[in-house]
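To begin, one chain is listed below as structure tokens, in the form predicted alone.
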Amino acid sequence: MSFGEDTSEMCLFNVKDGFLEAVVRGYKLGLLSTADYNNLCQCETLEDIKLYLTGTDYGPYLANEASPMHTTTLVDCCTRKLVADWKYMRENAGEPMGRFLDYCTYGHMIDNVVLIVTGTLHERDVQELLDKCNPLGMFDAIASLAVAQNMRDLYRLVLVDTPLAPYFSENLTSEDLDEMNIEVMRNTLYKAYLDDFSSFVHGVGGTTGAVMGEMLSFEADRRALNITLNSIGTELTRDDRRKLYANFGLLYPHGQAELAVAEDFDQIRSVMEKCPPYQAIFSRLGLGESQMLDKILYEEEVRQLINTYEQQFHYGVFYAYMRLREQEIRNVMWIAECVAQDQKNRVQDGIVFTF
């Protein structure tokens, strides 16, 4: 970027945006601290660990649900604060980052279409499946979908109703609803949206293009590697495969390509190791930990959430908000279930650590 640019960016910025990067940096200060985790891993039942949340910014969203508490229960009030400061971010932006904040939960818009069309395949309750559902990810026509009486109507709404229309129209007919596999569907989806979401944060340009690009890059690259694991020994074809991978991140082309026709775990790592970055990533990994990647993918992707931190004027400490909220949702379950279970001694092990 150059001066000329910088300085305008840093001038502009601030007209329409500069209240709710604001409100979002505000929003940070109320993650849960290393402190904050210790004392949750001393809670003897869910009641201590309710208790403690009341004390965070969870707590007006906990302090009205009755005993016996639940994990679910701890669960769903946690995800209502980030819901409601997505909502208020949401109605108060203006273009484009109101449209970057949409792209940010299309994500969740296709886990819940790929969990509706599963339901209506095994005709599952239509409440039930809307219970199940992801609320950041939910639009307007949802509950339609969930009342279709088969593939071709489901296919026909998504078209007529859902932001999803686009990466449903190039890479999927109704014929594949029915046939294609559940995983590969979402992966298809997937890729169509990181290609998309890619596009127009490099149409922003600027610090926004620079920071986001490196982040969509990483969770490209995850999800590549992550389909090259779960593909492994399935009937899953080395060019189905590559189809799945993005066009874009640090493996693009040529990583990709070797992952495509890797058979085992030593292959992949050998693939990864190529790449500086997950060189050493993969070097935290001991002989046969494989089962300790997801944790340590994890703690890269919320270092560089916690780094976009370090930069001004562009709309990544939105997306890294809801990614850090969504991993503290996910350590507070951990730290509950470890609890309810009487699996104290293993508390620690699945928490990455936020700030």
The other form holds:
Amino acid sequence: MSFGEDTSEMCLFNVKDGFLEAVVRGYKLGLLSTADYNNLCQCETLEDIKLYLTGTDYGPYLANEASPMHTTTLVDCCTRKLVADWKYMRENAGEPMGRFLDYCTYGHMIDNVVLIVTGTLHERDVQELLDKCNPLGMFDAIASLAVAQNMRDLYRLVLVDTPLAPYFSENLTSEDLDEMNIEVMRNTLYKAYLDDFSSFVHGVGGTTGAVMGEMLSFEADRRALNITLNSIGTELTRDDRRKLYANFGLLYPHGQAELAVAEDFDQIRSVMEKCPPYQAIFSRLGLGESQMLDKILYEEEVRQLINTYEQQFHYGVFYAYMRLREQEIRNVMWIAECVAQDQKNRVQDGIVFTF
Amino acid sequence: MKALMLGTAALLWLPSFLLLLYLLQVDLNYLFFLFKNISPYFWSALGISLCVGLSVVGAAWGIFITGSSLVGAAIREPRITSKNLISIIFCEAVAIYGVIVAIILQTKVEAVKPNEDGSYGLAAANAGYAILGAGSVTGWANLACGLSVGIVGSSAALSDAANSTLFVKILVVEIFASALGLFGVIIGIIMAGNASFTAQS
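Show the same protein again, this time as the form predicted in complex with the partner chain rather than the form predicted alone.
So here's everything in the complex, that chain up top.
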């Protein structure tokens, strides 16, 4: 960045966004630490977990829950805290921060749309599906997704009024709704969303562009990796697979070209190892092991998210807070499930420590 | 490309400007006559206004940069408020420097009779320029100081909220930043020290 851009960012960021940046850094201070996780792992019952969590930032949200506790209630309370925090920040945000915060939630919106459409395909009750939706990604008229019979209806009736409308292109709307096509739809929407988010973030520019650009490119590469892994042995053609990869990231375009033709885990691994940052990740994975890949990718993501807090005067800290909270909720869910099912010896496998 | 354009502009602006003056038949002697006859009271007033105005802009800027971060961080860690008021006080001090120097400069301004042709004597002209210079120096130095203290104060508030041992260390950086304002004040007072409208030549 030039001297002028740097200086004006430092001098003018706090006019609109200084307060909320300080607020989100306060929220980040309340994330569970390694010591908290160790204490949670010592808990014998869900009641103990609830008692311990009442002493953390989750206190007000857990205090009024009646026993007996279930893992789902625990996770719901924790999610309620994230939603309350996010709502507070969104309501107090100026522009372009408001748009940025909205962009962070479009991924959840896509997941909710796919959840309801899949659930309707399997003849589930709409209300039950709405309860399972991610609250950060809700929009009005989401319930009417259950009415749509094919993608064209889906688009025309519901999605054209949502922020997801530009992510639907003409060739997508002509498909019927079945299992395979829904997954392809999800990934196509997500690709369009990532491209859009990346161009928005570079439009904002400055430190936000740099920091978020890095995190989004890691996200794009991670999704490319997961799409490749999940589509080995399915009927997804190589061209279709290539179309699902985002148009940026460290793997774009040559790594993606090689990933598109990879047919098994070792080929994928050799493609990823050509990229130095991912070589470091894959070297932690033993030979032939693919189960730990998810956990290692989560750890890498958490490491990058924590690093966003090293710089001031940018929006990356908000995205990082949302992701870190979600990771923490996943950790709490894992611990609660291990405790509830009496499998305490496996508890360390599933936790990704933040700090 | 941008560097090439900037380099050409840097080399060519002076000859082009002189060429323009020549082509427009600009009478430089007359222009200098006009400049010489601007009243030294105008220059003094300008100097004093720059002194207060820029200092206050610097202080205000610094205070809002620090204040917004401080208020946000104090929601979670209320203990940081009392210590971090120091950052706000450093910024406010910058405005006070500006007012003090402005008062000193203002006491230097005295009424002097002009010559027959309307121009002022040497002492008055010198005093006018000195007060302009002193005011400008103080003003610009305080603007930079206020900004600097503000940005460091914002980081100090956020770091203090995270780890209370960091505050004193960042305070050292802030003290160096606030020294900039003092430099401006010192030079301003020295420059204005010799300024006298009624000195005998």
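Positions refer to the first chain, counted from 1. So that the term is clear: the rigid core is the largest set of C-alpha atoms that superpose within 1.5 Å between two forms. Quick caveat: nothing in here was measured; it's all calculated off a predicted structure.
- In a rigid-core overlay of the protein, S198 has its C-alpha displaced by under 2 Å between these two forms.
- Relative to the superposed core, N92 undergoes a Cα shift smaller than 2 Å between these two forms.
- Core-superposed comparison between these two forms: CA of T71 displaced by less than 2 Å.
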